[in-house]
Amino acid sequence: MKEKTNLPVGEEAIRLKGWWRAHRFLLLRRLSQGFFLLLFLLGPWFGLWWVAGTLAGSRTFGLLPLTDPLVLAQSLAAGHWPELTALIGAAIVVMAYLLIGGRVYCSWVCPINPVTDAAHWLHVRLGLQKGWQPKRHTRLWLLGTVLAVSALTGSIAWEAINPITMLQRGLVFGMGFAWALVALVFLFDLLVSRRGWCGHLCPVGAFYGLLGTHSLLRVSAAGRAACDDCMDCFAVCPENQVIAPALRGKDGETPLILSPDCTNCGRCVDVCSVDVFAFTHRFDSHIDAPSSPPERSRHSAA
């Protein structure tokens, strides 16, 4: 085992790149999540109705409609034809996530993400076991179940228990039962299943993952020849199964992370001290030539 592997995750990146570059996408995500949440709270809290509604459906400055396409899909499954503004709002959202990646919603917008990230941080700090890990396709089954229940009940079923919506409503009207749902998500990730909610169960994440299957924005391991096997990227990635095909690909295989499970959170870019990863587009499949022999080769030669 390499000596660097024993260092705390990200410490080498902080030493070589500086604290900001080793945390920039994490901090930008927190700012983004806070910004979007604040937009919806400006009206109820301060009377500034720049955005009216919730992440399920809103109107910005009284003009721009935005509709969660999963809410629209449930409405259609329930047999309710939405108004034209809802269709336009859903089309705008769909086009945006087709470009930037569906699960960008999960890592840059969803207010539950900081809750699950906090649970994961505490899980690691306490040294808890990985716990029960449902199959990743479980969330697809739950997504299908949500649509089926909507069709059977004639309602937008998921919104009745959606932790995202409940959190927003709770911050406006008082948390009440919403606290219990958010706490259950936190405790599930902390005590039952590490990264279980977002990675294995959430039907919203499943839907946006399908939406972003062919998205333009991608993370690339173009500098994979410089990889020194520190494993920090695997440690911080919320969907670390997506890394290996790009990072360990053979000559001629794409360095792009093409899995729809990737959330484009940028943490692999942050913590890599040798700058293996970078954001790019899905048509950029170039691979950087190594500037010096990678560390693992030098150890092998020894």
Contents of the next structure:
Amino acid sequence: MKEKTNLPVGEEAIRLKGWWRAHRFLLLRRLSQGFFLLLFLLGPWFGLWWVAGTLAGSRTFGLLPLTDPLVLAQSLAAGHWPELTALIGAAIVVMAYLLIGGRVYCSWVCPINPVTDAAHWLHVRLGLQKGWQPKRHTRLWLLGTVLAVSALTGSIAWEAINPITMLQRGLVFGMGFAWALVALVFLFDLLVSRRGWCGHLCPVGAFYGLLGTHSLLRVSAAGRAACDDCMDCFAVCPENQVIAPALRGKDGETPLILSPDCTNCGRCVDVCSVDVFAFTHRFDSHIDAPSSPPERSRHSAA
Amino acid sequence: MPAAMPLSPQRRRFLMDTARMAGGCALAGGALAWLARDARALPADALRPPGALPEAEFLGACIRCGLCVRDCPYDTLTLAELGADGPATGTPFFTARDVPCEMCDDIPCVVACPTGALDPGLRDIDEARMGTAVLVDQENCLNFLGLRCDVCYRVCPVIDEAITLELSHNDRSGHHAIFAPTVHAEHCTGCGKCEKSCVLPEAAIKVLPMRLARGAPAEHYRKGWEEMEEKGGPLVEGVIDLPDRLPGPGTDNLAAPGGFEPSFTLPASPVPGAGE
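Moving on from the form predicted on its own, kindly provide the form predicted in complex with the partner chain as a structure.
Everything in the complex follows now, all chains and molecules, and the chain you saw is the first one.
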């Protein structure tokens, strides 16, 4: 183990790049999450009805319809053929996420993300064990289950408990006891399962992951030759199984993070003190040549 | 020849994992189905917006976006909140006694609905059937007590069709009329204005969902008088319609079998103005 591995996560990056640059994408993400929430709150709070509705379905400037494709898929499974407005709205959303990566929804839009991020932060602070770790593909099974239950009951099943829409609708329309569901997710991530909800169970994330399988926007470990094995990217990544194939790839293997699980959150870009990672597109598989003779002792470089 | 090949550890493990996952999903799915089905029990005082599909279909069509609520100019509609309201969480409803439906001509809630959970085929708000008003408490209704309240009748947007005042004799006072508010379900939109405006502390007239408000005619039951009207004559040819033999003065069957004689007769009273 490298000496640097024992440094607190991100310390090296903060020292070399400054605090702001070492938290650039985290801050941008929080801004984005706040922005998408604020869009829906402008109406009820300030009477500015630029965007009306919820994440499940909305109308922007009285014109642009957007529909959550998973909600619509459940509606279809339940046996309802929706009107054209909802179909167009879903098509627009699908198109956007096909381009930028489905799970961009998870890290840049979803209001539950700050909740589970907070749970993870506290989880680390308290030094808790990672707890129950169901397989990553459990969420895909749950996605199938949700669609099956929708078909069997003839209702949009996941919306009965979906904490994402519950929280967002709660903030925009009225909370009721939806906060209890959000608290459950927080406690689950804190006490039962590290990164359990978003990383292993949430069927919405699974759906958006499938949507972004071939997306254009990708993170590339183009500077992997400079990697000094500090392991900080593995520590901050919410889906850290996606990093190794790109970062530890042998010569000739792509530096692109191509796993649909990657949420394009950009924390690896932030936290890397030697700027291994960068956002790029999926056809850009160039690898930076090592600038100086590598001082590291990686087997693959030997 | 080798003995029966034991399952390879990987295969055994794969099968075990898959079985475990399927079992977990069946459990989770069962719980979810129970929740989703449980949400179907729409409370009796929660009314869906105009044009809403029947409840079972509505829950498969409504994406809980709230656009109908946003476009309702009278803030009639609200989205059900988890644990606080009865209907499925996030679905639109209104409570007639709080804010009734104003029956806008352009039906903006239906126009706003992106999925068709509110049927865009509804163009005329008078065709809406959000429920049906029922005068549930004749014992407290002021009109039934013989007073002239009439408020439910006056506020009805389909006055004289959905609610009429039916006159009858007031037996209590002996010389007044009762103007009974009477709902005709075929014209009632279920807007709830009558329930909202009922002057009593608890409304005597309430809008109920169809399933509670109405019976259903038996399919096999054919009404003779309708059949006759349709046919324009007696249903069975050649039936002789004998004169009805009723008891009473002017008939001769008072003592006939099956007939009866009154047990007493009123003493003959002098007819006023007969000049006696």
